[in-house]
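The chain that follows stands alone, in the form predicted on its own, written as structure tokens.
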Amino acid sequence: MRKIAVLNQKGGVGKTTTSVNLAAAMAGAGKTVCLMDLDPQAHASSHLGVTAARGMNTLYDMLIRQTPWSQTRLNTEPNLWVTPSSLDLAAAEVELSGVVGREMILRDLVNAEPDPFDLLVLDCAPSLGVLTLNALTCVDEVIIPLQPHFLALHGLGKLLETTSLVTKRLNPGLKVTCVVLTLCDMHTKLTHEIVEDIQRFLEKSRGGSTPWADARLCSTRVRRNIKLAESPSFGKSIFGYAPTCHGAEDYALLAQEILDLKPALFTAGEHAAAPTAPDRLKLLDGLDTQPAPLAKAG
């Protein structure tokens, strides 16, 4: 089973969108996939009309309670189930904050049954706690949705920080697959501008012992579009929305490059390197040397 956490720690960039289509559209290309909503906030819950209700077993009953991952998923759409999430999954963090080995529960709960689905996709809460920490040592693979602004990159390198630091403490076997450029207008200067920027870094990484070093940028880039903001409030993914819209169009191309990808085998030159003016590229530079320290959970 292939196991990928969606992952950014900054709110706004489309990051519940991009783990709900890309698990329906893997799921649409044959695939059977669950979606871990391990944010309190229940979007992607809701996303996929899924409301936590008296009795209903969510996330919080498989960190808490240690009840089977089994118990806790739901049957969606074809091929697509989705382990819930609700607003008790917030006192986790406080309830978990004396248990020993509270970073490995979702890891050993997932591990306890033989792998019942081709992929599961971790939707992740925009934050560094004990929930992020469960998800990024339970998976093999992180994705990173970015919205191609200036800011954004400041944002990556942090993130780049923390896997680093989940690898070396945790997980030693955590990649970085792909950054995935969400909320996407290319026909502005700037968003050339990032990509040539991102692109350069990841060129630089190529043949290192970071995470990231068999990184690439998704040649797929998903666009703005008005029904994948819509789609939630009628509990479906863009699929089961507007199955004929750029959004649509955006995440069944994006979910087959992922589908496609064989991180170790990428290679060094995949991606031109281009000019890319150094103070943006700062941002990202020193990642080796000076990681950011990873406050303990609890």
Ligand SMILES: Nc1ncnc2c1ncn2[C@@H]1O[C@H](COP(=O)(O)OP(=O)(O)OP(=O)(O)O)[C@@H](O)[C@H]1O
Contents of the next structure:
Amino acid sequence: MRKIAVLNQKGGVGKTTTSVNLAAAMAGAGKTVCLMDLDPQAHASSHLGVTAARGMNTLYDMLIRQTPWSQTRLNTEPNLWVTPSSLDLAAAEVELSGVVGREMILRDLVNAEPDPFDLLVLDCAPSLGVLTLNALTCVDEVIIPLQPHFLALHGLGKLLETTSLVTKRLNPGLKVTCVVLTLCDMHTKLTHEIVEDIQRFLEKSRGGSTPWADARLCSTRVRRNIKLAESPSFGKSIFGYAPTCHGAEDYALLAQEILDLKPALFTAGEHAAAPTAPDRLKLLDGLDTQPAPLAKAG
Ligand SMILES: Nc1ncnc2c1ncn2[C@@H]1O[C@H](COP(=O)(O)OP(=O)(O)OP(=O)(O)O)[C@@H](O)[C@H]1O
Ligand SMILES: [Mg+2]
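Let me have the form predicted in complex with the ligand next, following on from the form predicted on its own.
Then the entire complex follows, led off by the chain already shown.
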């Protein structure tokens, strides 16, 4: 089972839209998929029409009561299951504060089952707290959605540093697989500049021992599309709501691109030489391409 966390601690960059529509696209492509909602806002759950009702098990029950994963998921459409969230999850951070091994609860419950799906997709909250650490300890891969605007790259260093610390302490196999540009206004100068900056940074990281040493920028860009913004109110993925719009087209392509990625097979030689774009935004310049030293752990 491929386990993927969709993560960026920055709010509103398209994590939930990407998690839901990637999961739905992969399910549509014949893969069995479970979407897990790790955000107390529960937007991924409601996007697929699931609102935690009294008596329904949620991710909160998994983390706090060790309720088995098999009892916390619902089948919402062919090939697609959801482990929902609820507002209770906001309290989990505090309730788990004194619990030894709290970052590993989700991993242990997921590993207790013999791979029931082809893919597990985790929609993370916009934070780097204990819920996100549970996600990073559970998965093999991280996908980072990024909105190409002026401050897009701020905070990326902290996010990557967190993945690096997780590989040292909790999950040595964790890899950042790709960065996905979301909410794209195509053909703007700024989008091109950000693409160049990310590519330059990723090329510089090749061959190192960081979790992002093999990461790539997805060639599929998710365009800004009003149907993507409308579909959550109808409790449907973009494929149920407007299957022929640009948004559906982009997420179907992105899902195929990610299904085709084989992170372990990447080698430095496969990648083109670093682009020679002039330094413009310099937002990534302070970010070390090598692993953060343990002293920075905090
Ligand atoms: N490609 C797109 N085109 C138009 N609207 C979009 C697109 N992607 C996301 N949106 C809208 O932008 C808003 C933020 O998206 P989303 O909820 O997916 O971000 P998020 O990163 O999950 O936010 P949060 O950090 O709060 O969890 C939502 O209203 C969503 O419907
Ligand atoms: Mg979200």
